[in-house]
Amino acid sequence: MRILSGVQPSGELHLGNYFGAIVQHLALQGQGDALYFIADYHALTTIQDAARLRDLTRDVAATYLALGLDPARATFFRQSDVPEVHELTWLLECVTGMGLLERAVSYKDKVSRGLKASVGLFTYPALMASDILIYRSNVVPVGQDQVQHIEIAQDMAASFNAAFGREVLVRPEARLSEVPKVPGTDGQKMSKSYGNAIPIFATGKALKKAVNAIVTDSKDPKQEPLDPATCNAFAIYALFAAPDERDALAARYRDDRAFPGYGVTKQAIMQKMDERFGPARERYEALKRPGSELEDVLRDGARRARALAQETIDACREATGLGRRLV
């Protein structure tokens, strides 16, 4: 079983990240041949900021490491340093009816955010597409608001093979994160674009600014009971908590007349941050700096990962007519 996913650097990775995908991606690790890769090139339709987009890149690179990406186990990367996977996405398009792109809800939602209509955000689905299929992929974990993606993928491979007469291209299946939604600071889905993320190596002040964000009711836990079903600092906190202090905690709102409040939940949300990726910070932070082994891991997992890629490529090209490769 070959499983793939990617991740962008567009700013912070938070717990969003963290629970919809990373310890997904950690887990699967030991499960099958899993390539994981660092969308930069996606990135580059909202981020035309070099310097920025460097440190975004590293930043992830990092964080993934720290967090326990084995790159014994996973094969790690860029996605620029596979350009293949712009040559399949122009084999793709041309068997691609203008239909499955409009009706891609992620452009429209996208759009209506204040993103600009540019091509490359229009065309997005078919180089997600391709970053799928150069790998033969047959698993693919996604959030729900993925799954069209893998759906148009799907439709692609399929297009694809049926045009050129041959199956040379794998139909990849998506696999849903067992928690689909993380809220954000606002109850919304998390999401660095909503402002409403909390960082996963955020630590002192910066922490006690993005748990405090938290909205919150204005009930009084004197006068009536709380609820933990309606209340979002305690949907973040049960995501880090036992199933006994999850119990527990929710108890106190609806019976404890006592209760101090909400503070005592993001204060409970600070500590577990700190159990949780205190370990891991320690390496991030040195991942960090220049000289750690952070490019050598990148360069390795881009030298295996192409060497897939360039199988895919070759079989395409001999499908469509064009030829092997030269070089």
The other form holds:
Amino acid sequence: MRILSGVQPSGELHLGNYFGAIVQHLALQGQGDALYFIADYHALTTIQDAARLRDLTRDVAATYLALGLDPARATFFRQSDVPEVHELTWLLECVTGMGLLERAVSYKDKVSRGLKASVGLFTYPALMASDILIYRSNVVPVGQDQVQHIEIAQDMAASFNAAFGREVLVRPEARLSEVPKVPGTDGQKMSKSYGNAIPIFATGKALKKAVNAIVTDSKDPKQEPLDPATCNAFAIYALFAAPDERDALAARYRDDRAFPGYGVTKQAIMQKMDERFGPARERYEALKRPGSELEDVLRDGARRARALAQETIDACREATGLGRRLV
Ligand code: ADP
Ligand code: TRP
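Having looked at the form predicted alone, could you now put up the form predicted together with ligand TRP?
Starting with the chain above, the whole complex follows.
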């Protein structure tokens, strides 16, 4: 089984990325042939600042390695180290109707949130389909928001195989994590681009600021019971807590008229984050320093990934009639 997923270096990774994607990526690395990459080409749709892109790429790489990505078990690389992915994008675009991309909700969503309506943003799902298909991926672990993109990849694979009468490309399937949609501090989907994220490795003032920004209601526990089911802070706490801890806090919401308020929940979130991420934070800081092993890991991963991509491209060129390159 080939497992593949990508993450954009478009901001510091946050709790939504962690519970929606990273936990699953790490768990799957022992269960098949896993490939994970940093989608830096995709990030160019939003990050157009060279120093920032370089920084964020290192940041994502260091985050994954610090949290437990094992380069001996998973191939870890940068998307842009395998430029063949664009060649397949073009081949896929030539067998794809406009309607398929016009129906993609993420483009409309991003444009309605103020992103520039570039051609790159529009054809984003074609590049993503190519990412998936070029490594002949069977399973693509992602959060809810990416499922439509995987359906697009399924359609493109089928169109390519039908157009050229050969089963060259493999149909991928999405795999959702147990927490497909983590809420942000405002209750919407947590996202790097919505200003509602809590970064995994935030500490001190930055952490306090992010956690304090969690929007809660203005009920007075002395007057009426609080409702854990509609409380955003509770939902975030619940991601970390064991079932008995969760039940205990829910009971305090409902029954404890002396409950001091949502500050208790926010404090508990910070403590949980420190317990969960504290040990990895040191590794993260070390990996981010110049001269760490980060670059060697990515180079080694890119070599392995590129060899796989070249095999697929050769088969696709053959199927289309482009055939072998002359040089
Ligand atoms: P962002 O929306 O912050 O830019 P990405 O689009 O780079 O995040 O997502 C990287 C991975 O994390 C994807 O698999 C995506 O589905 C998952 N993910 C992102 N935000 C969330 C969330 N709030 N809940 C669950 N999964 C998420
Ligand atoms: N679009 C994905 C995201 O924003 C990142 C991504 C790019 C990806 N290519 C991929 C995810 C291929 C899975 C497979 O999260």
